[in-house]
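Single chain ahead, by itself, as structure tokens, in the form predicted alone.
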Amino acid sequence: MIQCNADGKRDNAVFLFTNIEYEVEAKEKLTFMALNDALTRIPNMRTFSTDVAEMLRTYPKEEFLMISIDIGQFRLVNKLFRYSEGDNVLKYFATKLQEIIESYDKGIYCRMASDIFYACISEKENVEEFLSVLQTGMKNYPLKFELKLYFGIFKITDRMEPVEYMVEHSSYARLEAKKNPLQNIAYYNDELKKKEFFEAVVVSEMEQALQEGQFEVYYQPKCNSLTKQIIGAEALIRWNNPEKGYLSPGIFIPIFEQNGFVTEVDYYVCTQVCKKIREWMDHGVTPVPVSINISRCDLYDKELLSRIMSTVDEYQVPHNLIEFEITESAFILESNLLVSFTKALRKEGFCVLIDDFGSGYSSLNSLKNIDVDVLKIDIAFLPVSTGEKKSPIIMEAVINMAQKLGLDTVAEGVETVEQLELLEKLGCYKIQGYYFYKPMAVTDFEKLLRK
């Protein structure tokens, strides 16, 4: 391009070069990245949804299966062998999945995120062989760690249903498979359909339930077995649904833990407990320490401690009247977060308890790394029959260990006089369980306190 000055004479020349090949290559790369997973190089979820819909339209008379696949304990692979090895595992599995699917006449596959993959294949294919080949391939991966796959299978019956819903159905089945340690495959059926629908209803109603005060705090006393006096209580959540009646926490808490709503529920319990303790103190009722459960999900809330402190201070509740129970599994899976969190709680004068101690995780490692005040010994340790010999030995060892570490103990789930007598013999006198009291409404608990 020629540039001229004011007199019309040539001033200088500017040459523009366009690298056509580079532009084409860049566009192709962008297109590939938009349609494929960056790590494994196989199709992503966006491409998968489009291709599955097209395949269903192209073959209207053929039956297809939607399959959700999860590499079990993949999080531990990253933790034990670093993320680079985790990436290698994902790329290896993606290659195996690609090889199998592309050997079929019809089939679509993708990686959605992390260790979650999907495949859609014809029902004519041998699905058992498909799953077996994938699992065998993972066993052959050179890693000293069991790479077990979990599968959820959904038979596509309604082709007008969005592909995203088909994926959700297969995912729901996969989550059911992960709950059963004896198998790794689950088929979406009418029973799961009803369960999925119920959970969807729960999720749709939870926000309104919280706003309308449908959640109620129940209290289960903790007693001194020698004096029979109430020395504390655990706050437990109940959902009084206007249509379904009282719902067990075992039904809705797992759902809330999956979607993160449990954090709001736990904070609601904390607020109600502080409010009630303040009310007791103002009306001359001597309160006892109340423990509040902390979920694993709560630990991801960066404002958790400040929210707790704000609520406790708002109602001017002495910190020794509020305790926090943390399930032992959280000590293993979220140890880094817990170290700082438990330190901060204890620094502020709150008592910290390990709930369900001995429920199958690395209990001793928890005690070594994290400072707590109390062990709540799980009912699983207690003898279930008069002929039981091992449980008393384990109980005695745990109680002695706690005493040497300067920790208090509370036995939960105590139901029989035989269990109570054993605990007293071993030196554990703080008891929680149906032998003394069941969880009760706050009005009934107040009556006990007034006595």
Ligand code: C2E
Given for the second form:
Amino acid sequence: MIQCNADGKRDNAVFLFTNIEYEVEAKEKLTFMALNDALTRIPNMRTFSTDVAEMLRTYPKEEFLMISIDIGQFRLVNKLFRYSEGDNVLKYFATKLQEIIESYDKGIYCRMASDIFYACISEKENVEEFLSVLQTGMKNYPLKFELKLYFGIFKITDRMEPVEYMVEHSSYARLEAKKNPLQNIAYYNDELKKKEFFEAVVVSEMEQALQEGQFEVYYQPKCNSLTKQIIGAEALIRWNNPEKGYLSPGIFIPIFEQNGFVTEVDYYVCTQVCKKIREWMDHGVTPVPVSINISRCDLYDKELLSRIMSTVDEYQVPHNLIEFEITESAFILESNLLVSFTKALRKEGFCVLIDDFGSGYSSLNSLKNIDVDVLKIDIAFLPVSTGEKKSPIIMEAVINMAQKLGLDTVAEGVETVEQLELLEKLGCYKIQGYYFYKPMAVTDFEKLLRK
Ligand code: C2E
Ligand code: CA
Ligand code: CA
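What's the form predicted together with the named molecule like, now that we've got the form predicted alone?
All chains and molecules follow, beginning with the one already shown.
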């Protein structure tokens, strides 16, 4: 509002003052926004880092703990209720965190992003109590289900280490806590340190490894148990690391899934397989269909599908020779993305398999919404030992259901003649497993094909 003096003219002195007042207020607001989190109004990560470094300098003799906190099932709050309810949960938790830390004579806290918070407190405080006050606070939040907190705790040993690294160590411990359903607290220890270091090395080497061709595609034949003929193969990746030797995908694929690199690897496998099939066709070797594993992370890559299609066509590989295995867990977690992904593949004449069927996620319901061609059942998920009565009944039901739904079945992980005989009795003749062949280098697989 512009103020005027008695003769109706603008009073410049008042105007100037109001303007300065407004500017000061705006500046204060901007400073507050730069240092704090807009939603919860507690410090942000930038302020946290500076303040932790300052606290460590001020109290050189005192031991401190870096604690990373995650509100479990937070995504569910946003999904089931409104986003405003999610905001309320975050504000509520921030207040609890602020209250407890401000009751200590020192301690720093912040919200990093989403539902991730950090605290740095003195080891003199009662840590168990700290965690339990926060957890009880969350339990009291009025929701239909209980919100469980996950904590990762890192004892600061090297004060020269950047605060960002301390934060990373505590986050690493928190992720470990989340992996184990029986606990919600994990301490960063020597074992985790080794694991974190190993993962950091893997991540730092992965791109060069891909460029240098250190990843090798192995092939595990799929056989018809009646004719004993090879009717297909699965492409399985190995990392021939110059220092560590052969690394199995079980070690590095989960790491690549965390940083998205898995999509590059899967595309690489696809390219290698297409190249090989072309080569076989050009040299008079009758090819068999080869299946490629698709990680659920791949579904987020909008370009992948078109890259796959153009590669297959570049090598002029008939579409019936390429198949895609998508793990069962993706059918639950990414069902919307999957519907369009599988539809697009099948429209182009590619065969789609549900991998690891029966591995624990109930995918029966998803079969209703997603069209696939083959159920791949891992016999390891349903141990069939002699004398065991229930597993064969479940296996029979799954195979019958697949047949009624017009789906083909492949059994993998078949190691013994008893398992083979049972599968044959139940009408499943497509077999992959050590009973016939282990995964092998491409040159060995070629020899088998030539035979
Ligand atoms: P998967 O897709 O379920 O592959 C089957 C795994 O079972 C392979 O392990 C295979 O070697 C193993 N296997 C086959 N037959 C038998 C058997 O009779 N007994 C036993 N005990 N094991 C058997 P591998 O090659 O170590 O691969 C492990 C997992 O890594 C795969 O499980 C898959 O999830 C992932 N993976 C492998 N290659 C790729 C890839 O190129 N891309 C992606 N995204 N994932 C891959
Ligand atoms: Ca597979
Ligand atoms: Ca499998």
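C-alpha atoms forming the largest set that superposes within 1.5 Å between two forms make up the rigid core. Positions refer to the first chain, counted from 1. Not measured: the values here are computed from a predicted model.
Colleague: Is the shift of residue 140 between the two forms large enough to count as movement, that is, does its C-alpha move by 2 Å or more after the core is superposed?
Modeller: Yes, the C-alpha position differs by at least 2 Å between the two forms.
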